[in-house]
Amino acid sequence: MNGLERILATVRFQVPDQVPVIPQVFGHAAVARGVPLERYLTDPAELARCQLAAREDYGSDAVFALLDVNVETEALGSSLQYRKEGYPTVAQFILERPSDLSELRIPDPRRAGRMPVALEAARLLRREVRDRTLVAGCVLGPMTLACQLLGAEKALFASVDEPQAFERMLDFAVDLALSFGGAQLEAGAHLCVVFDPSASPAVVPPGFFRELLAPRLRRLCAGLKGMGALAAWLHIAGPVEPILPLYPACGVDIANLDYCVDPGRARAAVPGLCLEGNIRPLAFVDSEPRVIAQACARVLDVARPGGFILSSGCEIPLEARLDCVRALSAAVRDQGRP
C-alpha cells in the first residue's frame, strides 16, 4: 500500500498493511532544511519542497499545504506581524465588534492575502506525489475564525452580549471555510483539515460545543466532502473527551486527539471513528527517541487492528529533534503488521 491508501483503508477500518503514520510537521519542516520561516510561509514552491523533504526524512503518508492560522483573517483585512523565530500574530484584528461583519465579503481565494500561497503548494504537492501521498489542505474552524475575526476575548464576550450577531460570524466563517477549502481541493488536496482550536472544552464549554458549533462544523464537513474531499478530518487540541461524541453527528471521519486524551477511553467514546494523536508535541523536543517509541508502543497496542493513524497530538514544534521525529515511523516498522 501507498500513503494514501494505507489512510483510507485505515478510517474505513479496513487492516493496512501497517498503521498510517502522519507527524504534524509544518513550520519544522522549513526549520529542518535552514530555509527562513517567513519565506516558508509565503513561498509556494519553498513550502512543497520542505514538505516533500520531511515526507521523506520522517517517513509520513501525508504532506500538509498548510500555512498558519492567520491566513484567513489576512485575506480579510487583519494586519500580521511577521517574527524571524515564529509563526506571524494578528496586530490588528480586522473587527472592532461582531456588527462590523457587516462590511466584510468572502474573500477570492485566488487573489486575496496569502490563500493563493496555500492553493499553488497545494497544486505542487499534489503534482508531485499524484495519489501516493495524502495531500492535506487546511480551513480554520468556525470558533476558531470568529476569534481571528476578533479576538479571543472580545469574541467570547460578544457570544454571550450579541449571541444574534456572534451566530452570523459563525455562520460567515463556514461561508469561507468552504470557499476557501473548495479552492484548495480544486487545486490538488485530497481533503482540508478542519483546525479549531478555539472550540476546545479548555476554551468553551461542551454545551456551547453542542449548541453552536456542532451544526456548523456538520455543514461544513457536509460541504468538504460535498466538493471531493476525501474524508473530513477534524483537528481540535485539548481535552477533547466530553465533546468527542458529537463528533461522528458533525460527519467527522478523522479526529485529532491530544496527548491529554487517553485513547482507550476515546476508542470507547466513539469505536466507529478514524482516530489520529496523541504522542505529546513537546516531547520531540525534550525528551528522547526512545521515550518517543515507548510511547508510540501504548498508543498502538490501544490502537490495533485499525481505525488509528500515529501521530503527535497536535503541530511538532518548530525546534524539533529531527531523532525525535524520526521514532514515529520507527515505530511503526518495529511493530510490524497490525
The other form holds:
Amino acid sequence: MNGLERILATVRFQVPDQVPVIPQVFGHAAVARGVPLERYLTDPAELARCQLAAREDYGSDAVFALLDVNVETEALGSSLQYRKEGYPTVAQFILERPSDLSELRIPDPRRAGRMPVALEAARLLRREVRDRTLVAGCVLGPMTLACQLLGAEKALFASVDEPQAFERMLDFAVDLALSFGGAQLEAGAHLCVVFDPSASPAVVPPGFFRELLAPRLRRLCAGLKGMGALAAWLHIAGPVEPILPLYPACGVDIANLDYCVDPGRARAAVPGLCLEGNIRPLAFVDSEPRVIAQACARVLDVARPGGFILSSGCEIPLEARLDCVRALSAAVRDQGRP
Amino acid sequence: MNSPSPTGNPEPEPAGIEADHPRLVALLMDGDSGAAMVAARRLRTATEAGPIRVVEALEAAMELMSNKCTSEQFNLLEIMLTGRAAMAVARDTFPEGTAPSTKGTVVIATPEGDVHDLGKNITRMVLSAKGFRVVDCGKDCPVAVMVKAVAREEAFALLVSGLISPVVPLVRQLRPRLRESGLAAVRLVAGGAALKQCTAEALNVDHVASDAFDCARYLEAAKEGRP
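Since the structure above is the form predicted alone, I would like to see how the form predicted in complex with the partner chain looks, so please show that one next.
Okay, now the whole complex, with that chain kicking things off.
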C-alpha cells in the first residue's frame, strides 16, 4: 500500500499494511533544512521542496500544503508581523468590533494575501506525489477564524455580549473556509485539515460547541466533501473528550487527539471514528528517540483494532530534534504492522 | 455569617441584605458584570462591613470557579466572564489605588517571541480578584524587563505564560538572571499550553501551574511559607 491508500483504508476501518504515520511537520520542515521560515511561508516551491524532503526523512504518509494560522486573516486585511525565528503574528486585527464584519467580503483565494502560495504549494505537491501520498491543505475552523479576525479575548467576549453579530462572524468564517478550501482541493489537495484550536473545551464550554460550532462544522465538512475532499479531518487541540461524541454528526472522518487525551477512552467514546495522535509535541524537543518509541508503543496498543493514525498530538515544534521525529515512523515499522 | 461590628459582635444585617451576598456570588459566576455591580453596591452600602462582604463574595466566586477547574469542567470563556465581572466589581468598590492587595505583589508576563496573552490576562484577572497586586509586563516581553519589574515592584513571585515552545529557553534563563540581580528568593511560576508540557525541573522554575487557580493556590501557599 502507498501512503494515501494506507490512510484511506484506515479511515474506512479496513486493515492497512501498517498503521499510517503522519508527523505534523509544518514549519519544522524548513527549520530542519536551514531554510528561513519566512521564505518557506511565502515561496510555494520552497515549501513543497521542504515538505517532500521531510516526507523522505520522516517516512510520512502525508505532506502539508499548510502555511500558518494567519493566512485567512491576512487575506482579509489584518496586518502581520513577520519574525525571524517563528511564525508571523497579527500586529493589527482587521476587525475592531463584530459589527464591522459587514465591511468584509470573502476574498478571492487566487489573489488575496498568501492564499495563492497555499494553492500553488498544493498544486506542486500533488504534481510530485500524485496519489501516492496524501496532500493535506488547511482551513481555519469558524471559532478560530473569529478569534483571528477580532483577537481571541474580544471574540470570546463578543460571543456573550453580541451573540447575533458573533454568529454572523461564524457563518462568514464557514463561507470563507469553503471558498479557500474549495480552491485548495481544486489545486490538488486531497483534503483540507479543519484547524480549530479555539473550539477546544479548554476555551469554550461543550454546550457552546454543540449549539454554535457543531452545526457550522457540519456545513463545512459536508461542503468540503461535496467539493471532492476524500475525508473531513478536524483538528482541535486540548481535552476534546466531552465533544468527541459530537464529531460523527458533524461529518468528521478523522479526529486529532492531543497528548492530554487518553486514546483508549477516546476510542471507546467514538468507536467508528478514525483517530489521529497523540504523542506529546514537546517530547520531540526535550526527549529521546527511545522515549518517543515507548510512547508510540502505548498508543499503538490502542491502534491495533484499526482506525488510528500515529502522529503528534499537535504540530511538531519548529525546533524539534530530527532523530525524535524519525522515531515515529520507526515505531510503525517495528510495532505497527498486523 | 455576619461580619463583626466595631464592638466585636455580629452586626445584624438589614432585611433582605443577607440574600445579597449569595446573589452577588451567583451573578459573578454567571459573568453578569452589570447586575453584579448593582448587587455589590447594595451590599457595600448596607452596613459598615459592606466592603468586606463584597471582598468575601469575590473570593467565594473565585473559590467556586477554582473548584470547577479542578473538576475538569472549566474553560477559558467562563473564567473570563467571571473574571471580568469580578474586576468590574472590584474597580467599583475600590477605585484606583485603594484596593487592598492583601496577598502581595507578583509580576506577570508572556516571554519575548510569544504574543498569545489570553492565558496571562486570565491569570491576571483571577489573581487580582483574589487579592494579589499584579504588575503586568505584557506580551513579547524580554527577560531583562521582567527581572527589572520584579526588583522595582518588590514582587515575591514572577509568573510567565507561554503558548509556544520557542519560549522554553527564555524561561530557563529566568532563575540565573534573578539570582544575578539579588532576587534569588523570588518564586518562579510557569504556565500556558507549551510550558505545561514541561516539568518544573526542566524549566528551572518553582512550579508549573496547570491553570490560573492552581497558580493562585501555589502563590497563597508560598505566601504562608508552605513549600
